[in-house]
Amino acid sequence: MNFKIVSDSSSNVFTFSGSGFEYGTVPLKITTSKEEFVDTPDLDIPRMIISLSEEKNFSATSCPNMHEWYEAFKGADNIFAITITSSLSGSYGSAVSAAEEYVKDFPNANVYVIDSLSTGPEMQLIIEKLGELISSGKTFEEIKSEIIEYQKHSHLLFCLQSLANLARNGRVSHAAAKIAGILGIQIIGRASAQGTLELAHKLRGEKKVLNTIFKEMEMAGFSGGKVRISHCMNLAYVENLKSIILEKYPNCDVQILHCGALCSYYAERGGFIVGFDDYSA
């Protein structure tokens, strides 16, 4: 029986390969009053960011529908689907509905939909763990059990220089977004155990921001395990964070990626997201 891993595009992972499985992505979309941006790897993110900064009336995100998830499942008997946190999107609900229909049509199939309770690089860590478990030859139920356990050890932090799009979509107050913009404050937050966004610190200055993020990582149990960082047009900044991590944990596996469209929409220009686990190197 063949395996397939399917993620919505908020993972920022569009290609992924390994032994014994296929990988697929279903895109989310960002809509303004003038155009729609589909979250695919060939999307011009800088152009989208400029367009969003000029938008005065409306912008919103939309999740993959049930049909899109169903089509992505096709051709596999054992399927693991990973979605952005259900507290921010209907992607999880659409994937669950697609899984129910797929199992009706293919009674011998197994589908497990994972609510990441997160987004971006923490989803990437889950995808990588699934690939590792599938490649090791474990059964569907063994993989399901181990990925549930792994989620207890993965974490996500984020740093934002603007809260405009979060406010526009009701995630934070417009007053908080306006104050942050005027004062040049950077916001550090985390994904809670329930998958909601928690704002933790309001800071100025790169050194203070990066040191605070690293401190937050260690407080969450980080001790040199995997780190995945996704950024929106701020490579130099996150390279400095990588250097701080490697200075203390030289054997740490740290990777940097660009945010896709959905994560760029919420992170906005200069924002970045850090996924990590609390295992040792």
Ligand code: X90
Second form
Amino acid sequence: MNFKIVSDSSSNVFTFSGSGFEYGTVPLKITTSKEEFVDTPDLDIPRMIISLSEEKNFSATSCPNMHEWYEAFKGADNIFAITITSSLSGSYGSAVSAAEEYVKDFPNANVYVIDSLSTGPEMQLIIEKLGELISSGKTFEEIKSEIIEYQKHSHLLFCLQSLANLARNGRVSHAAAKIAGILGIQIIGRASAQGTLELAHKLRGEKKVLNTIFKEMEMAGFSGGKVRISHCMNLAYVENLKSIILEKYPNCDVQILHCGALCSYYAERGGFIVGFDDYSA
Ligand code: X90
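Since the structure above is the form predicted alone, I would like to see how the form predicted together with heptadecanoic acid (X90) looks, so please show that one next.
And the full complex, kicking off with our chain again.
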């Protein structure tokens, strides 16, 4: 029983270890008229952000293809693959095609592809849960049904200062992006149950923004469960969110990560993403 967890790089999780499994990522890519950025852990994100701010003409992203997923599966016979929401990317489709090929070539292998219906830190929660389940010695089928159950209890909120790259790539409307472009306005939104991007508030001022996020978390059922936050060059701000959470739930497990390239590109400088589950601490 040789387990592997493979995620696309939108999870922002590039290294992960535990007993009984291997971990790997497949990168998404960001392309400008001058350069291609491959979302690997050694990529210099601040340099990419600066280069993007100088790029006036063109930028786009692309998801891993089937062969890249297939390569990442190699060597394992019990594979859990996890992708960014299929409503915004072709990553899930590529992973499913790779899984079909893989089980044709290795008939004893099991591959389950999870559509996270989300991205970033909610994927991180799912990866961590998979790690726990594998380490505890459960079977492939048991893990599969427990992870489907866990997904009903995990959530994602985001806070962005610009929607320009989301609009440029057709993921939100230009009208919404215009509002976000007003100086000081921050947009709070969530991943819907269907895995689509849902805009909820436009606000100004750190205190109001952070309190609104915390209120949204509680409205979604948060009561001191696990929290994972990914940010694009905005550590001080998300440290303050962490403090607000810990004030009410002192034992809460809150961890902060940097966004990788894909999430940095779409969240843009100052943006951050919050994943949490609705279990109690
Ligand atoms: O296949 C591709 O080229 C990737 C396209 C990804 C598009 C959107 C990524 C958004 C990342 C923004 C906030 C979180 C939104 C979550 C919605 C489900 C980060």
